[in-house]
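Given as structure tokens, the chain that follows is alone and in the form predicted on its own.
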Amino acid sequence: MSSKQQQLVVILGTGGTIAGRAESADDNVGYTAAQLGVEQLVAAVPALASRRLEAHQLAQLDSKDMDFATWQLLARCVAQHLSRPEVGGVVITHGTDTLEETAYFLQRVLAPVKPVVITAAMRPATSLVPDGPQNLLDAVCVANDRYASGVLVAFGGSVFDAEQVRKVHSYRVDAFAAADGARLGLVEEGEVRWLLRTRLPREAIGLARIERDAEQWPRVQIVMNHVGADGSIVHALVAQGLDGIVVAGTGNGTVSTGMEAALREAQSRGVRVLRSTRCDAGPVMDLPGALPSAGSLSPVKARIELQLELLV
């Protein structure tokens, strides 16, 4: 056995789909999200039953609206319970249309050596077929086994890393993959198998650099290299003294010859630029002469790390 049985998993509830009900149980789009509490959700898995487990209700949003504040708050409230001996893990529960931004988020702030699970649903409380419970379930079991460290996301009987998980359907109740197609692990009738545990993961760079003000931090903004890019909206964006641009370049994160010309004047002004890219796998060469690379990250976890930079 693979698993801490003895250690408390603590459950964090933010709100999302997980937590949404509807009218009907045929009905899995016209649902109100965010209308039940976390602990209502853990009753709804008999299994959690025989578990050690702490259930506080953080937030209750549908994650389409996650802001900075509640980073915050969710920041400071993990380190806390992580900081608890008797503490072998945490679940969040969240809504899937920002989930991996805060599974970055979380991973790039705290880094931490106990695992911080993030689980989510496609589908609402209230569904015929629900799949929240059994993601909920699977997230308690990783946060609950040895091997698991940093911020992970089990979503769909996958577990994935928080720098490679995207949402890739806007439907499916397997939304979820890893960038490059690597999956960390899967969850098996209550057993984590482990397909890949090694990982390099970046040093934390900690509570005291996100301690400004929410409505303060750096303005970072997103846009898209795409036929006919002329630029005009880089400009438009400039105006308005925003900090930082990630532009979502076409292929290894190229970008027309206006945008790139606005995205230097950009950068004379002072406004950092990042060159990501639009495709949904694989990096963006750091090449010479060329706009700094995101790496790997996608545009959404790209303006994360540069708005972290700028909050030095």
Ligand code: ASP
The other form holds:
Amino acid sequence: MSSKQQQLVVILGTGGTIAGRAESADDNVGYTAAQLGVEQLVAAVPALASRRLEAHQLAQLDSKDMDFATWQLLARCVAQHLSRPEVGGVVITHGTDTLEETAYFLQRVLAPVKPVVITAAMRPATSLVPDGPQNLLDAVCVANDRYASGVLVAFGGSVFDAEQVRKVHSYRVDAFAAADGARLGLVEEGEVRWLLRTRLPREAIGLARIERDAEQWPRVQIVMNHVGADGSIVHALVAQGLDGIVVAGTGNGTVSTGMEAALREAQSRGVRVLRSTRCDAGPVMDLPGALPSAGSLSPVKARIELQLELLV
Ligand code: ASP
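Got the form predicted on its own; could you also share the form predicted in complex with ligand ASP?
The complete assembly is shown below, putting the previous chain first.
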């Protein structure tokens, strides 16, 4: 065992289905998320008893309701624990619904060298066969792995990158995948088998950028291009007042004539516009004269990127 593997792992609980409870063991959908404390989640995994762990409850919510104030708290808390020399990595228990957004946010703000591993579950803790305990154990193993670095997601036996990971299924326990198939590794009996180790270095944005009161964060909304999209939703949003719009375009970020006109008008009124795609994978290529592209970011991650830019 390397010295890194003996380092302390801090587990931060935020709620989600992994901490959810249902009335009966055969109910995997009619449950209430965010009911069990993080200490209870750890206690449910006997294999964690011999690990050097510390657990803290940071929030207790269904991740469909994740908010900017909790993100601020989480980013600060993760940074504080990572700065402790005895801490080798941090694990965050989260809901699956917005896990990919929290992962991307933390990666962009902190770009940590030590691993920050987010995990979750599709089935509540009361399920006949819950997936949370194995996912939590896997996440701790990843956080202890000497090659792990940055914000990662451990789920269903796979390790994903914060930028690539997406929830791709609404029910199955293998609910996550990497866009363009770029899964980083597999967790097998407590060992991580890395498949991909290359990561493009991107600088941390830093905690100072997210200091502004969460109530005052830029308002960025997502709209979608589709058959008959006429841009009226963009006009309605601009009339309400907002700072940015991400359009989930069709294919290579294409938008209808009406949607394009509405977005250009929004731009002329000072609203920042980014073009992503509603496709499950693949980038939006920049074209001369086209609305700015979000590259390979999904619409929800492009929204975070734009928000962070607008926070300058
Ligand atoms: N609604 C839940 C959440 O995101 C779903 C889950 O965790 O699987 O918190």
